Amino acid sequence: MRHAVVVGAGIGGLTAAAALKQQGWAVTVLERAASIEPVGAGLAIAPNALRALDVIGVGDQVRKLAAFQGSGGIRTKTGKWLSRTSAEAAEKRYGDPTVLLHRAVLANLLAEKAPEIELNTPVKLVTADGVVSTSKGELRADLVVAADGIRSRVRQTLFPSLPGPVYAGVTSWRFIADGTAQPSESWGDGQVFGVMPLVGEQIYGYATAPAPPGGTAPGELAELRRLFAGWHDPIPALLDRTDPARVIRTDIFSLETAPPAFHVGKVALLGDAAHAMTPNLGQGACQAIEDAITLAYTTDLSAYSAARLPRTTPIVKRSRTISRMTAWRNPLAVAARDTMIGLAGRLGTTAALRQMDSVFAWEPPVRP
């Protein structure tokens, strides 16, 4: 039987676990942590990704224990709306809406489908025939998955020479409140508030905002509220309601230099570990979601090389341009590119939909 180690249990990794297993290989999942509870709140999952999910039987259980997400669309800072979407237009086009759902119930729903994951369990190297070196001795795989995140140590191992991460400029907040809210995302001079709705009225919030790297403040609900400090509603009371226990700080990079294949040898880039994006497309746990079925399915890691690469480049650009509009600060540029977006906006909602058609019409490479 073939064996195949999978280096991270995060989202990616767990799908990858999952759909090899359902292949027929045996599969060994590498965690460093001590238990798969993901770091983080709410989870957008795209027609895509829903349809990749529906390849290992997970799709529908999503569906039913996730929040659709709503017509929603794009604000000002005062409330004001630039653009609107449909979810009922996304739905008759892609054939599902975007849904939300915390990320640790997507995580146990990929565990129940994936083999055994062994916990604190670092990997120390990883060599391009397929020699898993850990804490507890070494493995030898016909397939190594390295789902190992954004700062990933096997694509440094595999590519010395590619650059980094960069830092985007704008660290994020994400949180998680008791209520009910219209879904929309609101941007400022330089900010951005989004307002998404979980299942349980429930509400999962998000913010990003320019700030040098790796800082943090002594409070940082009390940050939050001071940034968004006469915003409109229901952001102040939103943040009223909010756990300063739920708030998450997290720096925002991405990988703006695509390695030059997603694999070497037997061993295969995934997720973030190949092409880590800013949040601003909603796409990075879509694009690791369809990276792990592709892989499973795909006859070699050529194949899968060919497939994914020229797959996630632009969306990984198109993510790190809207990131870069929302970050503007100055009156001129925010005038414009608000005007660009209700002009935009005015051409309803059909027309802002087919701007995702390349992101949301992706077919799994096989039907479940």
Ligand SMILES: Cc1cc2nc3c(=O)[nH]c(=O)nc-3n(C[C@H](O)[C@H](O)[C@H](O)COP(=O)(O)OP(=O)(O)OC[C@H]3O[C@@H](n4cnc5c(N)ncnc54)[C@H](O)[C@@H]3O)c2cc1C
The other form holds:
Amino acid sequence: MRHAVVVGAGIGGLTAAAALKQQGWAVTVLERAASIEPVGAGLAIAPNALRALDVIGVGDQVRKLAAFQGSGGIRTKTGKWLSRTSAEAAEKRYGDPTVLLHRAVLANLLAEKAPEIELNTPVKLVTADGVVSTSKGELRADLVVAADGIRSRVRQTLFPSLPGPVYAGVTSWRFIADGTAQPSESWGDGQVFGVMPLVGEQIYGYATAPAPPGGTAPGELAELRRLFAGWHDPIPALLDRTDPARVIRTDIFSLETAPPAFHVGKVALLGDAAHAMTPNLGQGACQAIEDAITLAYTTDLSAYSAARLPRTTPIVKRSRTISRMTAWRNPLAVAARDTMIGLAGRLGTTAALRQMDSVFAWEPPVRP
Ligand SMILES: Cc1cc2nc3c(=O)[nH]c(=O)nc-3n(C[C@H](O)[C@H](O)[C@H](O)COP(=O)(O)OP(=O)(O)OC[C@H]3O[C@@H](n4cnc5c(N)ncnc54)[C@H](O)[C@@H]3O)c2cc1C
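Alt. form predicted together with the named molecule, vs. the form predicted on its own above:
Let's see the whole complex now, leading with the same chain.
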């Protein structure tokens, strides 16, 4: 039986482990942390990733447990709608709208399909011929899946001269709070605030703002209140009822120089390890899921690189471009940007959706 070792049990590694197991591989998953997916935040799963999840029989469970992104759109910080989205139009065009759920819910669904995960097992070294070293010993594999995230040690070993992730100039906050709200993402002069309903009368809130890398505030919730004071409803009220302990701060980096390939020898890079991107398109995990399904159904790793490198590189670039636009602070640039979004918004939801065709209309290599 062919043996695969998956390094990292994030969304990418878990999906790969489930898909490879389904394809008849013996799979070992090595995770350095003591538990899977500790980040207590929401996750948007777009139609392309739902289609990929269908291949391993997880799509319908996600649809059942997730909130459908209703009709929302982009607003200014005063609450004026610049453009609108429609879940119905998305469903008609792509078969599904984007859905939202707790990260842990998706991680647990994937873990049920994956083989047992060896926790507390950091991988120290991976060689191109498939040797994986951990503190517990050495494994030999026919395939090593490096799903070890944005700071991937495996990527650094395989491509030592590749520039590392670049700071996008903004930091992010994520939290979950009780309540209901219309979905929206509001853009100000440098800051963004997103409000996305989850099932069970909960809201996934996220925000970004320019900040030096590595910074922290004495109280992150207080920092959010300060930054978003005076923004439209329900933002201040939502922050008022947020538990400070549930606010997670993460600096935003992206891998602006793609590796020359997503594989070397028997090792495949997957997810953020291969193509970490800013979160502006909500596609980081979705692309990791696409990678995983493609990998499990691709005959050799050259074909995997050939399929995934040209697919993900423009998405990384597009996310970064949006990230830059959201960080603009110059009032003239902000006004011009908002006018442009408003004009595009007037063309209607179908026109807005059409711009996402190349991302959302992706088809997996097989249909269940
Ligand atoms: C603010 C924010 C919002 C986001 N929102 C969305 C969204 O709505 N939709 C979306 O699709 N994406 C979103 N993303 C992106 C998404 O979170 C990532 O792209 C995704 O989690 C990457 O998954 P991964 O499995 O590749 O990596 P990770 O989730 O980083 O997992 C890597 C795993 O590898 C383990 N690991 C690392 N090194 C080792 C080692 N040496 N040995 C063993 N294990 C190791 C880590 O502990 C970790 O568990 C967002 C990101 C941010 C920052």
